[in-house]
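A single chain comes next, written as C-alpha cells; it is the form predicted alone.
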Amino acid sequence: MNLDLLARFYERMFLIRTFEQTVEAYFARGQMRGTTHGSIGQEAIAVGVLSHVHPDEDFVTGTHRSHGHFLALTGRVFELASELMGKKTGVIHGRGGSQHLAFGNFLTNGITGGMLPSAVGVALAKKLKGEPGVVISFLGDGGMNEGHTLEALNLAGAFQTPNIFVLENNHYAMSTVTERVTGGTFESRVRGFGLPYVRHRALDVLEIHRLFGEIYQRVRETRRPVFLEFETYRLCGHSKSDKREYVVPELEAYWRENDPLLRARRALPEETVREIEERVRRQVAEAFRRAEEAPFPDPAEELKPRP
C-alpha cells in the first residue's frame, strides 16, 4: 500500500467532508440561502477519479451535487464557500450558487443528468479537431432515467467519442430507492448503445484511483467511450431540508461501517491523520471566515453589458 498517496487522498477527502459538514451547519444557522446538495460518503470517487485529470487537455462536467468534484479538482475552498454565500469572490462571482459552477474546464448545472449532452458535444469536437484529452462526466442514478441522458449515451456510442461517463449510484434518486423506479438494469441500457461498461463498489480510494487510471489511459489512446458505474452511498440528505426518512436500514448500516473515508483513516498512522485533520479544519474555518467578510457583487455592475 502506498501510504504517501493514501495520505494525500485522505487529506482531499477529509477536506470535502469537512466542507460539506460546515455547509450543513451554516444552513442550519440560517447563514446561507437557497439550497445545497452534499456529497458526504461519496468523496472517494471524486478524489480517485479526478486525480488523473490533465487540466490543459481534459474537460470535466459535474452535477447538482458537485462540491466534492470541484474541491477534488481544484482545492479552492474559499472560492466555493464564497459562491455558496453569493459573494463577489465566488467561483463565478456569486451568480451560480451551489449547483452552477464554472472554473477552467469544469462545468456543472442543476438539471438531473443535464450536462451529458454538452459533454458528448465537447468530446465530439475534440475528436473532429484531433485534440488530445477526454471528457469526464459525472451523473447520478436518478439521471439514468432521463431522456436526455439516454440520447447522449446513444450519440457517444454512434460517434465513438472520447467520453468517460462516471455514474455515482448512491441508491436513492432524491428520496426514492432507485430499483423501485428503474426497469431493467443500467448495464443493459449502456451496453445497448455499444458502450463498454464497468461496475465497481467504491470502498477504497486507492483502488478507485487504480481502476480509473486504466480506463482513463484506454480512452485517451483509443478515443472511444467507456461507462463506469460506481456503487456508492450518500451519508447525508438529498438536500439541506431532507430528513432521510426513506433510508433502508440495512443499506445505511453497511455503508456507515464501510465509509471509504474511515477506511482510509484506519489505514494511516494516527499522527499523520491528526496532522491532516488539524490542517484541514484550520483551512476550512479560515476560508469560511474570509467568505463571510467578502463583499457581495455590486448590482449596478451586473446590469452592465459584457464584452
Given for the second form:
Amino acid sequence: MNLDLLARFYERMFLIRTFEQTVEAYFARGQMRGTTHGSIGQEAIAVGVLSHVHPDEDFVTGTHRSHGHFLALTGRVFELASELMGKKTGVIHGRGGSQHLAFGNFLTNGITGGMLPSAVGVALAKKLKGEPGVVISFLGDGGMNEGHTLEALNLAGAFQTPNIFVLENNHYAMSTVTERVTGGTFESRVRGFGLPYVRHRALDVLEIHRLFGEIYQRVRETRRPVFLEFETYRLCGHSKSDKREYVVPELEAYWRENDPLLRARRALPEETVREIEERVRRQVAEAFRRAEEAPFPDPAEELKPRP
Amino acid sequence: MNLDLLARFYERMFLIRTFEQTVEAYFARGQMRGTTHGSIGQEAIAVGVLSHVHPDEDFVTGTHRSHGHFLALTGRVFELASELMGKKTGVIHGRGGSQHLAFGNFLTNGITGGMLPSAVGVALAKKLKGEPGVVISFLGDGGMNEGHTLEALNLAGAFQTPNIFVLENNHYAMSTVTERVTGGTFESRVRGFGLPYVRHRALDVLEIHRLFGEIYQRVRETRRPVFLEFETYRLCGHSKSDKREYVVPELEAYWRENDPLLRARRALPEETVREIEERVRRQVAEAFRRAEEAPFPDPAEELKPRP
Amino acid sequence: MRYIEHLRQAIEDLLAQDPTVYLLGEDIEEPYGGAFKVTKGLSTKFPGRLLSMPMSEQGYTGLGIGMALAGLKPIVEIMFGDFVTLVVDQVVNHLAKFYEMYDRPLHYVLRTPSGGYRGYGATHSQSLERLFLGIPGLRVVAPNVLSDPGALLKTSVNLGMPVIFVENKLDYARPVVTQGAFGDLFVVETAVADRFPVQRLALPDEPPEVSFVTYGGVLQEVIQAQERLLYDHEVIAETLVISDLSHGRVETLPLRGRAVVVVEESWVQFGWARDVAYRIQHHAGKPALALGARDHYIPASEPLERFVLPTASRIVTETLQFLERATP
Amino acid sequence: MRYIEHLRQAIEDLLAQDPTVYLLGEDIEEPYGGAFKVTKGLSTKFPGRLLSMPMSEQGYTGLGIGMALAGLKPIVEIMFGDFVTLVVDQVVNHLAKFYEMYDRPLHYVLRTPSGGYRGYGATHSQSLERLFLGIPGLRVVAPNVLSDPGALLKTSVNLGMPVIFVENKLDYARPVVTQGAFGDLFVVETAVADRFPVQRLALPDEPPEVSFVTYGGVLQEVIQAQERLLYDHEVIAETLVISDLSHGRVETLPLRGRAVVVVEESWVQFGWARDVAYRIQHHAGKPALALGARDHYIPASEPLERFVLPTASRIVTETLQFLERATP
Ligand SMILES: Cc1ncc(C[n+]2csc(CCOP(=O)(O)OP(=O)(O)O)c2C)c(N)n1
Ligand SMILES: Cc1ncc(C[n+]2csc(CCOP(=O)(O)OP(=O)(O)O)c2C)c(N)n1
Ligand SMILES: [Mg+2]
Ligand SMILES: [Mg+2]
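Could you present the same protein in the form predicted together with a further copy of the same chain, rather than the form predicted alone shown above?
First the chain shown before, then all remaining chains and molecules of the complex.
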C-alpha cells in the first residue's frame, strides 16, 4: 500500500468531510441562507476519481451535491465557504450558491442530470477539434431516470464521445429508495445505449484511484465513452433540513461500518492522522472565519445591464 | 391456414393501402391541405394487432402515422377522409387533421413518443381501479430516442402496468436511418427498464395476429407490461413531400419483395381478391366523394368561448 | 391556520371524499411527506393514494394525464416550480390539447412551489408559471395568504379543466386571513366573489390613492410597501390580489385608486404584470404601471437576489415616481 | 432572393468562413437537407460540419450547449417550433444560466420554423417563441421578408449571447425586399438601423394615421390589412416590423401614426404584442392595441384555423374599431 498517496487522499477526504460538517453547523445555527447538499460518506469517490484530472485538458461536470467534487479538484475551501455565504470572495462571487459552481472547466447545476447533454457536447467538441482530454460527469441514481440523462447516454453511445459517466449510486434520491421506483437494471439500460459499463463498490480510496486511473487512460486513448457505477452511501441528510427518517437499516449499518474515510484513517499511522486532522481543522476554521468577514458582492458590479 | 380470417385481414389491409394511396393522390393534385404520413407497407401490423382489441375495455394510443391504426380499429373511411379534408363530418370535425385523432379509447398526437407517458397512466389507472383491459401503444424507431419515451418505459417497468408497447421499427425516422444515430440496442435498453421484450419480423398478418394474441392474453391476465418490436418497412414517403432519396437499397429491395400485403394477396383465391379489391375501391372512392361534399365545421360551434 | 395546513386539510378532504383523487410526486409519501411537507402524514392515512415517483418529471406529468383520461383526478406535484421547464411539452402539447381539441373534460392539477427570496439560487427560485400563461386549455391558479389555498385547490381539482396550481414556498408557513382585520392596520375583504376570488387589503375607511394588483408570494413585499407608503409618505394604497392568473377578468376589477401598480415576482418583461396593466389601461382607463424582477437570473447571494427580485422598497420608490408622473 | 436562399447562403458563408460553426438537427444532412430544405446541399459541401441528430431534442439542444461551452458555435435546428416545449429546461435552466451566471460568452443559435395557416394542426402550427420571451440571458430574434434573414442569422451566430432564432415556414418561399419598392404601392426602408433592424413598410409620401407593429410571418396578413385599409377604407397605415423580439427598444420606435396596433400570430393573452403595446403606451404616449390569435389551440380545418389565427380581415375590422375609440 502506498501510504504517502493514502495520506494525501485522506487529507483531501478529511477536508471535504470537515467542510461539510462545518456547513451543517452553520445551517443549524442559522448562519447560512439557502440550502446545501452534503457529501459525507462519498468523499472517496470525489478524491479517488478527480486525482487523475488534468484541469486544463479535461472537463468535469458536477451535480447539486458537488462540494466534494469542487474541493477534490481545487482544494479552495475559502472560495467555497464564501460562495455558500453569498460573499464576493466566492467561487463565482456568491452569484451561484451551493448548487451552482463554475471554476475553469468545472461546472455544476441544480437540475439533476441536466448537465449530461452538455457534457456529451463538450466531449463531442473535443473529438471534432481533435483535442485531448476527456469529460468526467458525476450523476446520481435518482437522476438516472430523467429523460435528459437517458438521451445524453444515447448521444454518447451513438457518437462515441470521450465521456466518463460516474454514477454515485448512494441508493437514495432524497428520501426515495431509487430501486423501488426504477424498472430493470442500470447496467442493462446503459449497455442498451452502447456504453461499456463497470460497477465498483466504493470502499477504498486507493482502489477507486487505481480503477478510475485505468478507465481514464482507456478513454483518453480510445476516445470512446465508459459508464462507471460506484456503490456508495450518503452518511448525512439529503439537504440541510433532512431528518433521515427513511433510511434502510441494513444499508445504514453496512455503510456506517464501512465508511471509506474511516477505512483510510485506520490504515494510516496515528501520528499522520493527527497531523492531518489538526492541519485541516485549522484550515477549514480559518477559511470560514475569513469568509464570514469577507464583503458581499455589489449588484452593480455583478449584474450588468443587458447588452 | 385460416383463409376466411386471412380474407378479412386482407380486406382491411387493402382498405388502408387504398386509403393512403387516395390521400397521396389528393395531395399530389393539391386537393388536400396540411400534411399526412402514410402507412403503406405497415398495414399488417395495424390489422394483426388491433384485431384483438376490445374497444370498450382497452385503450390504444397511436402516433403521427396512424391512419392505418384508426382504420384497422374502426373501419371508418368516411370520417377519416373528412378529417383530412377538414370537414365537419371528420373524426373530430376537422379540428385535428391527420396527426390528431381521437375516437373513443383511441388517441393520437403529433409529438413522437409523447403519448407514451399518458399510455402508462391509463394503464396505471386500470390497475388502481381494478378494471380489465390493457393499453396498446404504437411507437416508431425514431421515437425510441426521446426522453419521454424512455421515461415512460421506466414508469411501466417500475409500476408494472398492463401496457403493450408496439414498436413499428421501419428503420427510418424521416430520412434518418435510425440505427446510425442510436447507441446500443433497443432490446437491451428495454430490458434495462424492466420490460420483457419480443421481436418479430412483420411479414405475415396471420402470424402477427397469432403472436399478438398470445401477448395480449398474457398482459390481460398478468397485468404486467410487454414490449414488442416489429421489424417492418414503410413503402411510401415519410410525408406528402418526401422523395425518398435516402432509402437503403438492400432494405428497399427486401421489403418490396416481401410486402406483407402482397404475401396475403398471393395466399388468397384470385376470385376472393378481386371481390375484396373491387368492394374496397368502391367504398373508398365513395367515402372520399362524400367527404368532398361534406360541409366545413362552423367555428362558433367547434370553438367555444373559454369557461 | 397556516397556508400549508389549509392545503394539507384540503388534500385530506379530497382524498377522503373522492376515491378518484390521487397524488403523484417525488418524495410525497411518509416519512418525507414532500420536500415542503405539504403531504405530511397523508400516505399513512390513505394508503395507496399517494404515489411516490421516480425523478422523471416529464414521465409522471404524462402519467397523470393518462390517469385523468381514464377518469381519475390526479394531483401532480413538481417539487420546485423551476422544474416545470421539463414538463412543458406534456402540458402544452398533450394535456392542454386533449382537453380542448379532443373535448375531454379532464381533472388535472399540477401543483408546484414557486418563488425566491430564500437564497436557493438560479434553478430553485424562479416563478416560471409564466410559461403556461396564455396557453389555451390551461388555467393558472395561485393562492395567497388572503385567499384560502385549500378552497382554491378543491375548486381546481373539480374544475374539469387542467390547472397549473402555483404555491409559494415562503407562504407555506404564513397564516391565512381571508376576512377581517389583518395586522393592526388593514382589513381583508372579498373584492370579487368567484370560484377564484379577488381579495382586497385596505384601510377600513379611507379611500386609496393607488391600487396594487398582484398575486402569490410577492404579496408580502406589496403589503410592506403599502405600510411604508402610509407611514413614510402618507400615501394610501389598497391591494387587490388575484388567484386566477390566466382567466381572471382584470378588465372589470373594482379598483379604487386613481392609478394602478401591478406587481409580480417574475421578470417584468413579457410577464403577467404588463399584460394585466395593459388590460387595465384599456378597459378601466386608469394609468397602470407594471413592476417585477429585473432582467437577470436569480442569484443566491442576498444583496444580489434582493436587487433582482422586486422588494418593498423598490415598489415604494417606483410607485411614488409613477404617481408623480401620472398626476392629472 | 427568397427568404430560404438568404438563410442557406448565410449558413454556407458561416461554414466557409468560420471552422467553429457546426449545424445540429434532425434530417439536416443530404439527401434530405432539413424538413424545410434550409440546409439542402450543405452537408455535401461541408462534410462533417452538419451533424444529423437522433430524435432527442432535449439531448441535442444540450449537446450544442456543451459544444458552445467548448468554444464552438453550434446552430441547432428544432424541426418545428412546436417542439421547443421539449427543450425549455436545457435552454432556460442551463444555456441562459451558464451565459449570465457563469459569465461565459456563448455562441449558440437555436433555429426553429414557426407558425400556422397551413392546416398542419395543433402540434405543428404554434408560435411558441413566447416561452423564451423575458427569460434573462436569452435573445429572441425573428427575421421577416423585409429584413435579411441571412444577415440576422450571421449576427446571431456571432453575438456571444444565446439566440432563439424563429423562422417562418410560409416565409421560406417568399422573396425578401429590404429597401425600395414593395409591390405597386409601398416602399420599404430601415426605420431603426441596428444589428437587428426595424424595417418600415409605408406609402412613399403620405403620413400614416395608424402604425402597425409586428414580427415574423404574420407580417403577410398585416400587409394585406394595410392594403385593404387603404383601398376599402381610405385609412393610411404604415408597418414597423421588429426582428429583435426580446431586446428591441420599442419604447423609442419612430411611430408616425397617431394610434398603434401591435399584431402577433400567437395567442394575444400574455403574449408579445400586449407587452409591446404596454410599453408604447407608456413611453410614446400613444394608444396601442394588441391583436393576436384567439384563445384556442390551432385547429387543422381551414375555417377553424383562420378563425383562431389573426387574419387580414380581422386586423382591418379591429383596427377600424380601435381608431374610432381612440379618436381624440
Ligand atoms: C430535475 C430535478 N428534479 C428534482 C430535483 C430535486 N432534487 C434535488 S436532489 C434530488 C435527489 C437526487 O438523487 P440522486 O440523483 O440519487 O443524487 P443524490 O442526491 O443521491 O446525490 C432531488 C429529487 C432537482 N434538483 N432536479
Ligand atoms: C418530438 C418530435 N420531434 C420531431 C418530430 C418530426 N417528425 C415527425 S415523424 C418523424 C420521424 C419519426 O420516426 P419514427 O419514430 O421512426 O416513426 P415513423 O415516422 O418511422 O413511423 C419526425 C422526425 C415530431 N413530430 N415530434
Ligand atoms: Mg442518490
Ligand atoms: Mg421509423
